[in-house]
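A lone chain, given as structure tokens: the form predicted alone.
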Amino acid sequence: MSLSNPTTAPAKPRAGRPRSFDREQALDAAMRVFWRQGYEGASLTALTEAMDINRPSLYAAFGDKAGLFREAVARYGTGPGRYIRRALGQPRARQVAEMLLRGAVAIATDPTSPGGCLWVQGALVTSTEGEIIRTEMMALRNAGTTQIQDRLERARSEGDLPAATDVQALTLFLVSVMNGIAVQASSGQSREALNSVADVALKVWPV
């Protein structure tokens, strides 16, 4: 007679079965890993550990690392990076510029965040495998630049900027300062120092 009862023995879990998890919470964690380490620097091990999931769960929910990165970038835009949309809605061009600059400083120096900017950090891709991500990030940044330029073109047509303003150059100046703020914050510059940079940029704003 057998001492084991097959009808009461616990069922063995299926190998490799993805476990349940909070998708939104996991995506937030992945966003911060990419934000800190960039696309190439973020390993699958670092991502799954931060997200508290296994690889089968990651693949089932996001497809692959590239798919996860794309969703993390989109989440950044509607979360930490949403100050850009709010800035573009300001009534005066100088207010737009100030909110963009101050927002860049605030997000880059937030002690609860990885620092810098995901749209800048994530684009640091050098491998052939990551080329499509680099291209996508370039397109994303160019689209953002176009939105700012369109807003400043509207300001010029409304008389909010001098008629002789070179809007393209002014836009690139503003975006370059914002990107520089992100890079300098990653190098350890303080919020006070970077707000001083914003002050200088605003002093040369055309009136």
Contents of the next structure:
Protein chains: 2
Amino acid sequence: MSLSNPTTAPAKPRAGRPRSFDREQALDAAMRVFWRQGYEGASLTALTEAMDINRPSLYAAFGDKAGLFREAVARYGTGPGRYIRRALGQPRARQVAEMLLRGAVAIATDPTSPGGCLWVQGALVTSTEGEIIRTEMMALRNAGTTQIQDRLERARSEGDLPAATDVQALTLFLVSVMNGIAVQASSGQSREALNSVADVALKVWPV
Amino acid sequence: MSLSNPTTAPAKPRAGRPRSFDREQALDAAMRVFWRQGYEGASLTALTEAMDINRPSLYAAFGDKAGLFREAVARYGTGPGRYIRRALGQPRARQVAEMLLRGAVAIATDPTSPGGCLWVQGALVTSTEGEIIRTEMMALRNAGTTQIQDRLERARSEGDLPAATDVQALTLFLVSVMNGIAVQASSGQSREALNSVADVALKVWPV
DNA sequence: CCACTTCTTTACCGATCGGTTTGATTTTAG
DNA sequence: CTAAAATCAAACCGATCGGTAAAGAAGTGG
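With the form predicted alone in hand, show me what the form predicted together with a further copy of the same chain looks like.
Let's see the whole complex now, leading with the same chain.
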């Protein structure tokens, strides 16, 4: 496609006017709009207004709406969703679970954020036009589940979980509670109420 | 508003051509479209095609898109969501919880249905235009939670649950797991996997 | 059979959708 | 200082959005 000619120097022939807005900052604003309104609910008008740029700038910087959404979702992972990686790094499985649940509650009920979880509500259902994005989000959610499952599998092999533990069921339970917390946060439930949901869920923990 | 004049006979002055389609059947088709694509993702074109009627017929029978959605949601309650009422009628709290969780799994993974839960994914997030509907769905979800909480409160007063039970937390936990199961079903998780999630959740039960 | 009511069909309405073209402006490389 | 490159602003694109007007077709009550 747009492969550069091998004989041409692979260096950067950049020049011209630099962009006048902060790409990261604009992406952050877009993330919040997608978070609140979902992929299809977020119109180009709403996005560009929140990002404080105009359409051609958006398209030059992010390709198209789908590309912008993908970057916003990725940024969500390294931003608000960063707690997941930290949770997986905890030494004990119990701590992993606790940090996952507490983190889910914290993000979904953060008063400075749109509420809920972008990964859950960003493209849970779509029109036929948005099916590609919807499928990508399904895959992303399932990849996250697999990461958690791998971590708990390791815990079991380390004796950190009983050998008889059904790791797949436990993982999917954990993820389901996290997702449910996100839905309930989007329904307006308070941080305290949802933290008590985490408390109940942790009672089930094998250790 | 449209109150009839008291002097006028309140009888039905109906006449004319009867509608040529089955209203319930059309509503059922609409419900499935909303279930799969959400309130805003479901276009009038998609709806009328699935219902096999044309737009003016839809508007004559259901008012507008929002009215059709509200009726579809209500029908979901008396149709697929009927298990909730049956669950609340069980004699023991434990049976209530079990039927709620099994029912949620069954509906969300029914292979003849769109998957997931209309109450969850019908209008979890919307554009600014759909905010009224989104708010209504929040209220509907919370009303359901209250019903379950009332039932469990009764169980506690009957000695069916320990007196020290935090009923609000237990209720919200139950609902969160149900919602999470719906999200996971929309992510493609199998019925067996989600039934094992219900198994894990039930381990937490006080009795 | 008639007068009337209602439904159905087609075609259309303004508004908004995601995305782009045009052209002036601003910067850098040489 | 000039030429190339990239950005920005505004206006514009066909398509689709939810919703309707008009006119013909099909029934009902008398």
